[in-house]
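Just one chain is shown here, as structure tokens, and it is the form predicted on its own.
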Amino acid sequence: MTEKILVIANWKMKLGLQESKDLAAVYKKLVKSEAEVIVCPTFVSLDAVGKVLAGSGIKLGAQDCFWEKSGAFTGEVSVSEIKETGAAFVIIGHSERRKYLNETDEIVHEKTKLAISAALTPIICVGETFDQRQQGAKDYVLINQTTKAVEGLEIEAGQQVIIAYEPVWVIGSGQAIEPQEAEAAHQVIRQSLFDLFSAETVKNNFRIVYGGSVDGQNVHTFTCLNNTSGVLVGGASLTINDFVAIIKNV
């Protein structure tokens, strides 16, 4: 069976409440596909937008979650507590956490392993700065980032593992990267899960895809790369013309 291309949407924080389970509802009504997609609102959105998107086949995705089970954690949100509310992804690690925020590597590698133990599927953000590309060290940080998010780790048989490669430079920019420089680096994080994991479970286990500047024009010169298998769209996902774009021609 060939697997479904994934389009996963991050909202941000760019959507109130009510906004988000309007934009849900139209997606509900317009996006219909072939492709898998995962729809990542706001923790306070998140329920509500799982009740709307109930029964579309649009699965719900949070943008984050904590590296502790439970405790005196004030203001995070669990694992456990995603799970309740029916979503079964979580973004880790993306760009704007590490630089803002100051995620580390070892930070990502225990949200990872709590959101695997919670059977949720990490979304685990990798890329380079553009101060790092110009150094020619976007190799290095692409295996060093990917290999400190994943290793030691037990992947079960079913147990999913996406890696979003996010080039931070290009983020929000409306230029995305040429395809084939997007190959090459999803080459070089797959040749970092083979340096960790067997063949099959690197085969069967883990997705990669590409997230920067994904619009309805460029996104099939992504998906139908070698390593590829969707996309990780930010601002376009939020139009809901410009996303009924993206996966009409997925």
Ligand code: PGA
The other form holds:
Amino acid sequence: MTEKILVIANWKMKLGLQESKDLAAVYKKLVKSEAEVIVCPTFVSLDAVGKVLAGSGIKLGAQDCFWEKSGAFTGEVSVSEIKETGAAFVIIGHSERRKYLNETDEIVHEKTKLAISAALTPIICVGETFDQRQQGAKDYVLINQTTKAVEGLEIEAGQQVIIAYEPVWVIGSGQAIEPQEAEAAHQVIRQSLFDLFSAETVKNNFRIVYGGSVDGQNVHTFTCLNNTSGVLVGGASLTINDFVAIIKNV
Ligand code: PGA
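Please give the other form, namely the form predicted in complex with 2-phosphoglycolic acid (PGA), since only the form predicted on its own has been shown so far.
Below is the entire complex, every chain and molecule, led by the chain shown above.
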């Protein structure tokens, strides 16, 4: 099966509501692609951006979710409310959340479990920090984070799970890693999945993407890798010219 290349736009907390709607409108006009494009705005903008994108083929994702279905959890957002907006994807465990919000592997696991139970596609972020890399712990971190996120989960036929390999130290740096390094990291991640699930499940239900300073110049060096299903884009998804360049070159 030839799958479409995934291009996930993570708008982070970089745009307001109106700016998000405006950028979504420009995406709708200019992002014409064979790729599977997913836009992840903030919670506040999710519904409105979904409405703007309706009919465009561009899909919607949230940047996070809570790990309980509902209840007295002030400030949190449930997977069912995310689904109501039309979003079909949710980023879980982004390194910025692991760093600033103290998200642990256990939290990432609980959120992933709930996202799957709601038939959302989780986009689980894993990746080593610069220090971990210097200490030679990269593979350990990837195996550990991947395993803890998905171990023991029931993955039904048709359920998709995306793992995003994002070396933390290159995010927002303007300098991506070498594609061969991403390829090796994806291999480590895939091997961890083989240890947990049947080969069939890994093949049919999991996709691995690369994230970290992807731009129009380098995107193809990642998307042409054998074991890479697409890219997760932060900075370059915020200006239409940069994003269109990515879409053109996937
Ligand atoms: P970047 O961000 O493309 O700006 O490096 C990627 C991400 O954090 O998802």
